[in-house]
Each structure stands twice: as C-alpha cells, then as structure tokens.
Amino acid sequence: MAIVLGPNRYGKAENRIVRIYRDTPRHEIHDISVSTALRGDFAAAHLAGDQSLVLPTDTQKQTAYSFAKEKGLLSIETYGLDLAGHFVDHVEPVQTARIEIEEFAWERVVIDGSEHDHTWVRRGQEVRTAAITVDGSGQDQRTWVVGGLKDLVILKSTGSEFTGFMHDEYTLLEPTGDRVMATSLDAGWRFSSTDVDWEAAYLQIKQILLRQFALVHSLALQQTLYEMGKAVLEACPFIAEIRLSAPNKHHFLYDLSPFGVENTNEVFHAADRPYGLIQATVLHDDAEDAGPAWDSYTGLV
C-alpha cells in the first residue's frame, strides 16, 4: 500500500496586531490576534524539503502588519477580506487563503465624567472573531465570511427549568423547575453575502442573542439555543447559518441544613468542571453549501 500526502496548510497563527487612528486628538484603538493560513501545491516542500514555491510564514506575518496600516483595520471582517484576497490573487502558488481573527475590545476611561481621549481600559464582556476563506481566482473565485464571538457568559437567575428527563440505574440528578442557567456562549454566523455593515450587524446579532437568552423560558438548553439561533436568522436576511456552542455553568444548591439555615433557592455552588457542552447548528433549509467557511485553522475561531 503506497503512502501519501493529504491535506495541508501552512500559516503564520496569532499574529498580535494593534491599529491606532490618530487622524484627530480623539484616538481610535483596534487590538487583534490574526493568523493566515495557505493552500496550494506544496507537495515538494514536505516530499522533498524544496521551499521554491513557499512563501514564508515571516512574510505573511508582515503582511499582516502593514495591511492594518495599508487597507486599514476599521472592521475585522473587510481587513480579513483583503489579506485573503491579497495571498490568492498575489501569490502564484497558493490556491485558498484563510484568515481567522479575534478582535479584543477596549472602552474609553472615563475622567470627570467625560470620556477620555487616548486612554483606554480593557472591556472583557466578549471576544469578536472572524474567519474568512477565499478560494480560486478571477470569475471562479469564492468567498466565506463568519462572523462571531466567544466567551460571552451570561446567566438567568430564574426562567428556566429542566424536567422529565430519561432516568436508568446511573441517574441521580433531581428535576428542577427553577434553576439558574448560565453558559460562555461561543457563536459563529456565516453570511450569504458580503454587502454588509458588518459592524451594525454584529450588534444586531449580539443584542439578539441576548434578548433571546434573557426572555425565553427555557426547557431545555438545547431549546434556548435554537430560539437564539432563529431569531437571528430571521431578523437578518444575510446570514444563512449560524452554530452556537454553550456550556452549561450549573449552579447546584447548596445544602446548608447542617447549620440549621433554609436555603429557598439562593445559595449555590458554581461548579467548574465537568459540564455539560450543548452545540447547536440553524440554518436555511435551502442555504448554500458552507464549502470550507468552518474548516477552522488554529481551533479558536
């Protein structure tokens, strides 16, 4: 039996990136963590060790840098566009780029009530990301954008219960119809387009996400999941699927009648492993195929 070469790609990851405007006195910040991934035929480099055709990891990485300066670094997902259509349309030898990004949030320092103008503080509510894949070149060429965030928690102190559950031998969990729900949502849309606002709309799709977490009474995790997930897809017409990722935070009673204290649903334990791991997928029954749009490269996007 003959042994070959499959799939392969090869990138610069986690490349630290921050871009300040200073056009004004009122500073604007954007802090990344970008990595570039590369495909084509690059059989000789692993077969025979032959780098003729290999642009370097270095040279994607300034690449990287100087596109923050050169196109700009106002929105993840256009920055994402250009550095991927840059590697294909450039560079001979690479057939699909990916690009895949965190963008880290940052608020202005507030100082006699006024916002300042060049400093900031770090705002860890949630990471953005952005993976974006461009294939082939001229009329053949094709484009995938998923927006997203990750480690988003948030928790619902009533509105939801888990009952009527299976049961066998092994089974001591007891129903709840109160419990605290709380998960780290990681979410990743795939737009059907790239006409858009993609600023206003990861907005839209976060406050969406929430509103739905918030008002829904939950049954289930996986229920609260896919309400979230329909609502975005039908509020924004751009967006063909979206898959979400939840962890459920259990927060578990806490028995305090050794001490001769009623506990009316108000004390409890966070427990921090294990967990239960919910992911779910929405979509458009007639959406178009995803093609790589989730082939992710370094697993955190």
The other form holds:
Number of protein chains: 4
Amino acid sequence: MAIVLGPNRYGKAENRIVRIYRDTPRHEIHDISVSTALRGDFAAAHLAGDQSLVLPTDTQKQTAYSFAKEKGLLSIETYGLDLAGHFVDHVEPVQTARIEIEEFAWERVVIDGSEHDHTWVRRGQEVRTAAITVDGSGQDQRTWVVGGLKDLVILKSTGSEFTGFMHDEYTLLEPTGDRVMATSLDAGWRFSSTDVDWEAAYLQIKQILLRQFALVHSLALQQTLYEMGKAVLEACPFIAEIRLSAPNKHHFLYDLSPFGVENTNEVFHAADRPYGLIQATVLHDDAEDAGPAWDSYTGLV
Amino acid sequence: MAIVLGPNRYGKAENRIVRIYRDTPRHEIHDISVSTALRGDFAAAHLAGDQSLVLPTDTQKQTAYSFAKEKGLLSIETYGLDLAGHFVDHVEPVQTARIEIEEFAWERVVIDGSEHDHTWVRRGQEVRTAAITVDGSGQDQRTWVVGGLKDLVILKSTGSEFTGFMHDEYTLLEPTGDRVMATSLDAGWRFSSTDVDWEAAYLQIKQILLRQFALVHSLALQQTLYEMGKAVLEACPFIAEIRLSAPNKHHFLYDLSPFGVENTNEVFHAADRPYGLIQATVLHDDAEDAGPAWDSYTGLV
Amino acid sequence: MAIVLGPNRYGKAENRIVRIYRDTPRHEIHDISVSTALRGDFAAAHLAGDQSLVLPTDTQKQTAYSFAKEKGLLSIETYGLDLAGHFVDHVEPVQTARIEIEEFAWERVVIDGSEHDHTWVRRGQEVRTAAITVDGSGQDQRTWVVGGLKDLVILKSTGSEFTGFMHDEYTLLEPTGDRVMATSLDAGWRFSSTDVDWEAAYLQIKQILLRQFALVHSLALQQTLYEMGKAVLEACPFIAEIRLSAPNKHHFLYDLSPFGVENTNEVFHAADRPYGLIQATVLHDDAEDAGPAWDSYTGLV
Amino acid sequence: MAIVLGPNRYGKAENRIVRIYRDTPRHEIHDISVSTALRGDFAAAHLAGDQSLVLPTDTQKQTAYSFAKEKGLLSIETYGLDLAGHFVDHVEPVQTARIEIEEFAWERVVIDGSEHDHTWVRRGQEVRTAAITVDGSGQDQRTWVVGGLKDLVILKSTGSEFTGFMHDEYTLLEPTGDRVMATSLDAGWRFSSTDVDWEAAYLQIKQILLRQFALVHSLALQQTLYEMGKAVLEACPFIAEIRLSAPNKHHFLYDLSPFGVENTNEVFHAADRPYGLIQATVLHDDAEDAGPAWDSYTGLV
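I've shown you the form predicted on its own. Could you give me the structure of the form predicted in complex with another copy of the chain?
Full assembly next; the chain just shown is listed first.
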C-alpha cells in the first residue's frame, strides 16, 4: 500500500494581456486573461525537489506575452493552439499542455455617428472563453478545442411556466403558468475540428443560444437548455458536444396585496441565494471521446 | 465633557427590485438596487432602545417594492423623489430621507433583425446611479438630486502622454509620449433643478463623457477629467456640479526585447494593483451649496 | 449521427443555513452553505418539458433546511450523508445525489477570560468543505465522501528556495536561495470509509498540512505539496487520496537600491495576477477508483 | 457663471506591501494595503495639462515601499504619519496628504505547542484600518488620525429583541422577543492625540466593542451600537469620536411547520440582500471639529 504521486500539473494563471494592432490609424484591441498548465515528466520535482525538468511558470508567462506579438492575438482559439503546441513541441518534458483563455470584448466609442479609431468602451456582457489541450508529439499528437462563454445574463418576462412537477412531503412550491425566467449562462462547446472560422462560429453559436432562449416557450429550464444545445449542434456540424450550466436566477413575485396593490407579474424581488442550478450536456451520439477536453484548470466550463 | 449621540441614520440597503411593464405585448424592464436611509428624531432608539418612533427597515423595504407599482418605475430619479418625499411627508419623525439607486441596463435580444418583445440580455456596461435627498417639510422642504454612473470602463490606445512631471529622490518613472490610457469611471452630477428630462440627460452626459475621453489629446488623466466635466457643464445648464473619480488602470508595456521581439506599443500587461486614483470636481462658481447631496450612504459617488 | 442528451443534473445551490443548538444556556452554532444536485431519470424534462419526475429545486431546499433540525447539523459529512441518502432512497427517479457543503467557522467571544455562551466572531480563516455522493439503491448503493478546505492562506518568510530549473529561450527568472513562499491552499481528501470521527479528522489533517508547510525546507511548491499530502496519508489510514491546488502567491522583493536603501528580503510587493498554480494528487496505489467523488457541481476541489 | 475646478486630489491606491522583520530567527510580518492621496497646487495639471508640479503616483508608490524599510512598518498609524508628513513637508506643492491603510493580520502556526518562527496563517477576521491626514506646514501643521476596523462579523444567538416599533400602512413586520442579531461591523475612531500606544489602543477598542455586543441586552441594533461607542469613549480618553456602520445581517427563522417540525429559534436562513444598515456617531460634546478626518479617499469608514 505505497503512497504515490497521482495526476499533477502546473502553470501560470491569469496573465492579463492586452494586444493592440496599430498598423493603421484604426487600431484593434484584444484583451485576454490566459492561463497555461503543463503535464509531463515532473515527478522528480514533487518527490525530490529536483527542478531540472521544470520550466518555470515565469517562463510560461514570458512566452504567453511574447506570442501575443510573435504569433499574434486575433482568435483566442488560434492563439491558444500556438501556445499549447509550443510547449508540447519545444519543451522536452511536457506531455500535455492546456491553455485556458477568457476574452473581454470592447466596442468602439461612437462619436457623431462614427466609430472612433482608437477609443473603446468595454462591452461588459458575457466573457468569451476557450480551452485548448494538446497532447503528445509527432504523429500521435492530439488536439482538443473547447470554445465557450460565461456570465451571459438573459431574462424573459413571459413565455415560461413550471407546472406538473413531482411532489413529496417537503414540496410547498406552487405551479406557475407565467413566470420570469432568468439565468447567467455558462456554456462550453467542443469542436470536432480545428479547421473552423473561430470568429464566425462564436457569433453564430451565441446568436443561436439567444434565439432559442427567446423563442422556445419554456416548460422548464431543463427543456430550454436542451433546445438551446440541440439547435447549436444542428446548425454547426463542427461542434461535437455542448455543455450548459445555468443558475435559475429566481425572480419572486412580490406580494403587494397587504397594501391593496395589485401585482400581476409586474414587481419582482431578484433573489441572490439560493438558486436552482441546471447543468446539461447535448452531443452527437457518435462524438469522439472527450478525453481531457473538459479537464478544467482554473474553472472554465 | 459629556458623551453624546452624533449624526445617525438607518434604512434598508440593496433592495433588488425588477419592474416589468406588460401592458402591451412589447414589455419593458427596469432593474434596480435601491437603498433607503432616514434621519430624524431617533435618539430614543439609540439612547434607550425605545423603538416607538422607529419605522422598521422592513417597512421601508415594503414601501420601495410597492412604489414600483403604485408610482411606477421609469426614471430612477423620479422614483427616488417619490420615495424620499413619502418618508419625509408621511412618517412623522423623519427629517431627511435619502434614496440611493443603482440601475442595471438590459437590451433586447435581436432575432432575425428584430428586437424581441420580452427577452433581454443584460448590457453589463456601466451602472447608472442616482442619489436623492429630501429634507424638511412644507415650505422649507429642500431636494437634491445627483445622477451618475459607475464602472464605465474605457480605454484609448493612443492620444495620451505623460511628460514634464515633477521629480524628487523617489522618482523613477520615465516620461512617455504615447501610452494606453484606461479607467473605470465613476461620476456623479448634481442637478440644479428637478424639472429635467432624466432619460435624455443621462444619455447626453454619458455621450459627452465618452466623446471628451476620445477626442481630448491627453497630457494627464487630470486634464482629461477636467475637460470631461467642463464639457458636461457647458452643454447642460441644469447641472451645477460634477464629480469624477477615475482609477488609472495601468497598462504596462511588456518588455519583449530579451526574446528579440520588437514591441512598439502593441503588447501590454494590464495590472490590477496598485493603481493611480484621480478625483476631481468641476462646478459653476455660483452653484448653490451642495448640502447633503454627496453624503453617501452605501458608497455611491 | 443523432443528437442526444448527455450527462445532466440539477439542484438548489448555496442554501445558507445557520443552525443554533440552544438546549443549554451555552449555545452552539453551525453555519453552512449547502448545495444539492440530483442525477437520474430526468430525460423527459429536457426532451419534452415533462416535469412529472422532477422534484423541484425548491423542495430540495426545504429538505435541506428541515434536515438541519430533523437530523441535526453537527458534522457536515454526516449531515450531507443524511441528505444525499434521503434523495436517493426516497425520491424514485433519483439515481445519484451529490451534496456540497461549505462551513464557516465561528469562535466564541472571550470576555474577562471566559468564552461567552451565545456570542461569536466569525473566524474568517479557511472554509471547511465536504462533498458527499450517494449512488444507487439497496445492496448496490455506493457512497463517496470528500472532505476539504479552501482559502487557507499561509506564508513562510524563509525556508524556501527555487533553483536549478530548466531554461529555454524565454527564461529570464533568476534562481533564489531564500524567498517568501505563500499560497491560498485548497485541498480535498477522499475518505476510504464513512466510519470516521469527522471532527477529529478535520483538525488532524489541517494540522498536518500546516506542520509540513512550516517544517519542510522547500525546494519548490511542488515538493512542499507532495510532502503535505504524503504526511496526511501516512497519518490517516482512512484517507485514500488527497488533492491539493495551490496558487503561488508571488511576493516580489522590492528594489530599493535606487534610493540607497538596502532590502535584504524585508520589503515585498504582494502581487495579484498572474500567479503560479500548482495542482497535485497524492494517493495510495491501491486506492479504489474515485468514481464520481471529484465530479464538482459548484466548484469545490 | 464661470466653470471652475473644485476640490481634487490624486495618489496611488492599494499598494500591497509586506514587511518582514528578520533580525532574529523569530521573524515578524506586517501586511498592508496603503493608499496615498495628495491635495495642493495642482490646478495647472487639470486646466492646462501642465505636470510640472505633479509628483507622479509612481513616485508616491516608491516612497511607500521605501518607507516600509527606512521608517519601518510596525504600527500602521505611525507609518502613515511618517508618510503623510513626508509628502507635506518635502513636496512643495502638497498642501494636504492623506494616507489610508488596511492591515491584514497573520498568526503564527503552532506546531507541537510552540509558535513557529517564520510561518503564519492569515487570521482572516476583521481588517484593521487607519486614515491619517496631515495638512499645512510649520507651526500651522495639523494632523488627524482615525483608526478602525472593517468586516468584523459577529453574531449573538439570543439576547436581542425588536418590539414596540412604529407602524404605518406598509408595516407587516411582527415584533420578536428573541432573535439572532448579526452584523459585519465597520468602525472608525478619531484620536484626539498622536501620543498613543496604537497597538494597545486597537486591542482595547476591539475588545470593548466585542464585549458590549455580547453583554448589552439588545432592544435594537441602534441601541447596541450606541452602547458600543459610548463604552469606547468612556474607557479611552484619547478618542474624540467613534463612527459605526453596521449592516443588520438578517437571519430569518425558517418555517418548518409544514413538515411537522418544530423550530424554536434553531434553524435560520442567512439572507444576503436587502439588509438593514444602521450608522451612528458617538462623540464627546466638546470634541474638536473633525476637519478632513473622515474625508474618505478609497472608502474607509
């Protein structure tokens, strides 16, 4: 019954890199937080404190910043593939590299009807995410790319009901035929290919998620999530699987009857905690095994 | 040398109220956090634990929710005036009421080119704020309204320099003729009247702030803030004073020269802490005294 | 190539329950955040919006609160086992229940040398955690218990070095023979039994982790983590596996030489981001398979 | 009706400085976040972008770090006085300097009954604060010191009632003769002198606050706060004024009666928002005017 070292990894988390393209007067901006994680032949560092095979996390940071110029920082998926490939291909002890990225969107300030060349306001809506894993070398090298978003806060003020549910001795909830449904959506989608127009894919998938949330008459958040996921898979042949995690941000109808005031689904208390939390996966039944695609390092879906 | 009770107030903070207008199929949504604070004849509660003149904070909450229907919740300034006036006029021991409000903006989901009737995505950009103070009764009643915004994150990738500054023995900073300037702006503006189109005023002021940030060639954040404030006062005769608080969110040029990579203002590290913090007031020299207008309860500018 | 529903679960997250024992004048307090998640026969809810097999998340909440009285709330592991067992055993469609708990410790206020009977100050140090999973029914029922802690912030001001590491073309870091080492430790330990004195185990494991952090001369955070985990396994035969996640909270020696001030490891800048992040598992080589023990719902290690 | 520059200041906020004393094997640690703010002759920077009288915020940072060695960092009040005095006395355009400090306490790890020499765990309880203001030069120089704490989370499970309060048409609250009272206390105390044993004063005041919270039978949070403040003033002749800000962290008795479970003040829901918020000042009636003592820069009480 020996004690052994199990799975382990290390890296530099949350490098906050801003990349400006300024080749013309109309600048472009890309603003990310990137984390790197390496797996490989690092047992000696744990067991004996021997660092001779350990590339410092500081070096991983330097590389991440330098690649923003050397390789460019346009699509986060491409940037992540470059970075992961570098560690696996050029750092001998590395078996697997995982790159997790959050991207913060900016929109141009509009002045007198025109977009400004070099001034932006942070959009502040959802955060776009990517998680890239590259494993092995040469012919056996494999790659997984997961795109996603988090904190997309959406709400519909009608078109949602919750009835016909199971009862037990602790069930007090009343059914409702018309409620506010709101969530702060986290989603991750696993690509079945790397030959993808990453920017177009992101916009398309986000739009499908919003569209389904709006148009599906909801009988439960479970059903809405499934319809959102299914529509993405139907429209995007390059997606193998999508995972959705959705807190049910409860909006409780406020009882104004003691004051003689009628409240017909007009005034709500937006509660913080507790909240329902629904998680679902939708996938192609012949999707390849996910491998380490979802093996989160810093908490991305 | 007696020990005495000094200034005091109490209320209910951060009531999270969502108000839906659903009189037509095209719903409207207003989403706020409102805090109420009362000053007045409350010494007995402190000195003797006598609550007979204390209107519970729970009652203040109930009133805030009910007023969202009774009085409506369209402009937060109007809603705040209704609520503050109620406490001062109808609760005998109350001498002064202060209402602080944060509003979270939503935008309609667009589907096939059309805005959806009842589905929104939270904009997530700046938070709009208001602080309303009503003091006294009858003829002597006075009112102060401060509008504002917080967390408006803006950045310009050129058009900003910082040179010619003072030196002492601790000064290491090098001057720069071209830097990234970014901030997360908090602003509050004091109205000189309550006869204002609150919605138009908000949009106008925000637009002026953005415009000046973009167009003023910046010699320092101090100068930019002053130009922003001055332009608001010039354009808005109904504003007596504006206060601006702006962290200098440092973007440090990353040194890639050890790797033989040129970095001509293209790759930056976005630092968290420390940060410069610049605060300035711009006002009309004949502005009335601000009284309690800026006497923050929960931390609004 | 059909589209299918994959793994899914739902529950009520972050129920904030405070349980007071007041059978004698010397009260006791237990303060938790508990999340429940159910897996089972819920495909109809997703595919057809049919809730007839869905026990509402509100019911899960009611149960969690009621069990704090019915079953008691002393050790969070026991409470979690009661709750998970209830859902699996008494709610027909439930195949697997997972309960995740965070516990916030309070210590008695000491007055004139004596602990007060019913007044506490929140300790504010680490958060204790537990994740209980119960799967299946009858003879085949299986149970996994993971205890843990998070946000244990520890620092040593000497006894840590980092030298002899690998170099590549992006390596700028200088070796150091004496540095500050600090982390905010998250740890989870998987029990091999449920016949455990949970309170004693928690205190013992926390103490071992602190002891090893202090006493091991550190050649790298990797080595320290391994020694911490190994010592836990050696001392606690009821632990099968421990997982550690440790941000390297960098304390950078501040360069005061421009001011003619010597700084011999005395003044540091405590940086926020980026940070190294080291994750390691230590386990018995004959440990049973972990099954769903680590399948986090709300982000616990 | 000219537009003019009003009050303004600038500085470097949230410098995260850790100071280790290591003159003997038994090290000491002081861990702070310090913010500096300067007022003075800075109009040209705002009006004309002229920086010639502006000492960069970077220089203020360098000074703060260097003073942690040059002057030492033991009591934060003393450190703050050194720093504020430096800016006023040695930087010509500075009229007023304000230093705001948060201190994070660490306690030694105890191993085999002995405190370790150089390993600590962060206490994590309240944050100690100080705000030092120095104005003017030479004979006319004046100094204000405010000590304080924030986020001291305290709870009593009995000995608190709330009855006999005022009613209006929105009052639904029921009186209670026995409730949980909890708060996250923020407090600031203004010293009437700088000839104070700062460390002893802090411990004494914190202990008095805890003692009164525990021992006073509470008829309302207002009364408790007043008794806490009064006791501090009675015991500490060097305190002129104390300000207390206390959210009423509601613990709602959970209704278990639908399940046939009795709940005699044993199971509570700890709510997040909204919360009552009580603020009170207790002072000597002949206290000197507070001047700028409470003019917060970064939000300290």
